[in-house]
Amino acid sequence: MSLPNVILIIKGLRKVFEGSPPLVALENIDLDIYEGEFLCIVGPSGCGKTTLLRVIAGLEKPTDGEVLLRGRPILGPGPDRVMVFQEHTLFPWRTVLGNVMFGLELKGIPKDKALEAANSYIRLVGLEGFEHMYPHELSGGMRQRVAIARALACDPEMLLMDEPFSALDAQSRNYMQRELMEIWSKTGKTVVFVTHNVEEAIYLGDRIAVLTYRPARLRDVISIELPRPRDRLGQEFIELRAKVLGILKEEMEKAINQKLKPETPRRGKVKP
C-alpha cells in the first residue's frame, strides 16, 4: 500500500498577537495534511482553531515556525486555497450564477468557458433551477452551498472551511454535511475543516486534529476509520465521539483551573 502523498507541512508554527500583553494563539505545532484528505479540526471553544486556517490561508502570518504547500513557503492568499467562512459573504447584488462565476471573472477566463464551468458547479451543489436567484431569496442551507461552488469553481487544490454549517438548524446541518461528502468524492478536493461539533468531525472528517486550550497545541490527531456514509448512531461512532469529548473535556477543565488560580499575593504592610 502506498504512502498518501503530503500536500501541506506545518513545522513549529507559532502565532503570537501582538498587544499588552502579548497574546500567544499558537504554539509549537508540527502537522501534515495529505493530498485528497478531509481534515477536521477541534478544540476548546477560543482555542486558535480559526487563527490556525488563517494561517494556512495566508491571512496570518506565523511569528515563528513555517507552512509548506507542496514544498513551498505560504507567504500570503493564493488562488490555490479557497476559503468558506462561517458567513457565507456572498454579493447580495449577484445572482446564484454571478457569484459563482466572480472568481472565473478574476482570473480573466473568457465568458462562455466561466459560464459553462459555473454552471457545471452550481449543479455539482444541487442547485440547477436557481442560478438566477439572489441571496435574499435563498435558504441559509442553499447559501452556504452557493459560496461552496463559488469556491470550487477556483479549481483550488485546498478547500479551507471555518464552520460553515454552524449558523444552520440542526436538520438543514446533516443535510448539508451528507452534501458535502458528495461534493468531496466527487471532486477529490482536499479539505480542511474547522468545527466546535465533534459529531460533525466524526461524521466527515478522515482525520481529527485536536487542539488544546490556548495556546493551541496539538494535542492528538485520531483518525477515523469508519466507513462512508457513517452511521451517527453506531457503536464506534459513539465510542469515537466519546474519545474525543473526553480530550475536550479535559482541556476546558485545564481552562477552568487556570482562570480559577488565585494571584500570588504581594509583599508588604497591609493598609488599616
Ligand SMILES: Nc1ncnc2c1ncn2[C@@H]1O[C@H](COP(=O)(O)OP(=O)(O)OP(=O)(O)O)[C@@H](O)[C@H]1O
Contents of the next structure:
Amino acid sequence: MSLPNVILIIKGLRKVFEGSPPLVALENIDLDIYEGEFLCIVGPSGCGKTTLLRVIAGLEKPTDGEVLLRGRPILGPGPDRVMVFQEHTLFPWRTVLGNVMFGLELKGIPKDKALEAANSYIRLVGLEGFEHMYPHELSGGMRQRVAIARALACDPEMLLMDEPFSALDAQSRNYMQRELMEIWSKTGKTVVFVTHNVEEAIYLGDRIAVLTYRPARLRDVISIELPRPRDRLGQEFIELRAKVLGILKEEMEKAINQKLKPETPRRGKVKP
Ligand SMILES: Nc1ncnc2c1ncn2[C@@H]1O[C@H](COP(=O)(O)OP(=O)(O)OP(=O)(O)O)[C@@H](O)[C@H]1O
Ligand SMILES: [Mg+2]
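And the form predicted in complex with the named molecule, for comparison with the form predicted alone?
Every component of the complex follows; first up is the chain already shown.
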C-alpha cells in the first residue's frame, strides 16, 4: 500500500495575539495533513480552532514555527485554499449562479467556460433548478451548498471549513453531512473541517485532531477507520464518540478551573 502524500506540514506552530497581556492562542502544534484526507479539528470553545484555520488560510501569520503547503511556506491567502464559514457569506445581490461564478470571474475564465463550470458545481451540490434564485430565497442548508459550490468552483487544493453547518437544525445538518461526504468523494479535495460537534467529526473525518483548552496544543489525533457512510448508532461509532467527548470534558474542566483561578499577569514570552 502506498503512503499518502503530505500536502501541508505544520511545525512548532505558535500564535500569540499581541495585547496586554498577550494571548497565546496556539502553542507548539505539529501536524501533517495528507492529500485528499478529511481532517476534522475539535476543541473546547475559544481554544484556537478558527485561528489555526486562519493560519492555514494565510489570514494570520505564525508567531513561531512554520506552515508549509507542498513544501513552501504560506505567505498569505491564495486560490489553492478556500474557506467556508459558519455564517453564509454569499453576495445577496447575486443569484446562486452569480455567486458560484464569482471566483471564476476573478480568475478571468471566459464566460462560456465559467458558466459551464459553475453549472457543474451547482449540480454537484444538488442545486439544479435554483440557479436564478437569490440567497434570501434559499434555506440555510441551500445557502451553505452555494457557499460550498462557490468554494469548489475556485478549484482549491484545500477546503477550509469553519463550522459550516452549525447554524442548521439537526436534520438539515445530518443531511448536509451526507451530501458533503458525497461531494468530497467525488472531488477528492483535502478538507480541514472545524466543528464543535463530536458526532459530526466522527461521521465525517478520516482523522480528528483534538485541541486542548487555550493555548491550543495538539492533545490527540484519532484515526477513524469506520467504513462510510457511517452508522451513527453503531457500537464503534458510539465508543469513539465517548472517547472524544471524554477528552473534551477533561479540557473543559481545565478551562473552568483556569477561570476560577485569579489571573496571573504574563510577562514576556510564555514558555512552551
Ligand atoms: N484577531 C485577534 N486578536 C486578538 N485575539 C484573538 C484574535 N482572534 C482570536 N483571538 C483570541 O484567540 C483565542 C482563540 O480564538 P478562536 O476564534 O481561534 O477560537 P475557536 O476555538 O475558534 O473558538 P469558538 O469555539 O468559539 O469558535 C480566543 O481567546 C480569541 O479571543
Ligand atoms: Mg471558531
